[in-house]
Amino acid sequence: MLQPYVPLLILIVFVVANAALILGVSHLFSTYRRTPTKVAAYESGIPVLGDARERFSIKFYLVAMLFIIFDIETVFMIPWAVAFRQLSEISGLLIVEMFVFIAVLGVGYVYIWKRGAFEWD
Amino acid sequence: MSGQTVFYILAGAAILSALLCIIQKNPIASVLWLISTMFALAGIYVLLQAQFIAAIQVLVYAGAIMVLFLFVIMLLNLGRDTGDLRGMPVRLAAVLVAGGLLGELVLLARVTPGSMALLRGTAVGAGTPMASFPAGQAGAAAPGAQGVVGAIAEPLFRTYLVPFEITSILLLAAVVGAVVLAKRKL
């Protein structure tokens, strides 16, 4: 039963071993000399501006929220697309169904567009 | 390696990462351990022949929902020293909730058909993890001609057509709600 998942297991083992190897080898062969510059946070080469632990704007949250909603919409499309040929006797119904589904969410899309939720003001 | 061995490995990984999730001091580390729990659960779904649910578990829960968790943590700015909440009322509430959940779990373990089969040793595959989950038995029988995703699509788009369409309205409400709550000026 689990035979088809052997390649997946090999992949996981390879990924973990690879990560462990890279980190382990660099740990073994590197030297440590902690200087203030080295232990400072890397901020694309410019001097550090402050702590990373500050409050983040809710705008990021809105982006994540909208992403999840449309992500879930896609989740419903996957079984629809996969099973479309198998359920060929009701393909007309399937198309109407999905278009109604997309249309309702399209209303939401137009709404957030008009409200300017995509704009970073 | 039999399915049972894999199940115990995955279940152990899930419980271990869940424990590590709740005992972390750093909320970001908690989120990472929760992702590990989700992956272990996805593996269990695969064992139950629910590959689609497993893929969704990884994509939506381990991916998208965890992004939300991270944003909430960053938004609330949980610093290194938030005050200790462990006063007496909170402890009492925690014990009550945990005890209630445990009782529920014990009751559930008694009534599921899978556990009955497990106790009597009658059903096919009794003693395997698949027998402990009734849905697993259904799932093992369902795929074949339709495939795993087809077995989900058929009832979803035929029998449960209206609930499916109502889901889109629910998602629409979520879109509007997110914008109304998070947008400063509409």
Second form
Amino acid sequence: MLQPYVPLLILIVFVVANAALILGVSHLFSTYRRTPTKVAAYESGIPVLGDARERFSIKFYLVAMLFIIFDIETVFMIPWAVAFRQLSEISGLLIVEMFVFIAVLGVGYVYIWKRGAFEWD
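The form predicted on its own, contrasted with the form predicted in complex with its partner chain above:
There are no partners or other molecules in what follows, just the one chain.
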């Protein structure tokens, strides 16, 4: 009954043992000394200018969310394009469906543009 699972169990044991061995060896041979340079915050070589809990404008988050939404929506076009040739018997329906999808994206884009989401003032 457990015969098919033996290779999987051996693999799991090997992975766990390998991870423990790597962590143990790195802990044994490491020389960890806390220095002010190692403890200091590092951001692209630029010294820290302010507090980490600084307030940002809501426009920053709005533009970021809109970018993510439109980016994800356009990523949905890739599987459609891949499957388009394979589903040649309903290709007319697929083209209509994609035009509707792009039209909905366009209406959403015009809506947020008219609402002033892209204005930074």
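The structure displayed is predicted, hence computed values, not measured ones. Whichever C-alpha set is largest while still superposing within 1.5 Å between the two forms counts as the rigid core. Numbering follows the first chain given and starts at 1.
S.K.: Determine, after fitting the two forms on their core, whether Phe67 shows a C-alpha shift of 2 Å or more between these two forms.
M.R.: No: Phe67 shifts by under 2 Å between these two forms.
S.K.: Any chance the CA of Ile10 moves 2 angstroms or more between these two forms, core superposed?
M.R.: Yes; that C-alpha moves by at least 2 Å between these two forms.
S.K.: After a core superposition, would you say Val110 shifts its C-alpha by at least 2 Å between these two forms?
M.R.: The answer is no; the displacement is under 2 Å.
S.K.: Please state the CA displacement of Thr35 between these two forms in angstrom, with both forms fitted on the core.
M.R.: So the C-alpha of this residue moves 14.2 Å.
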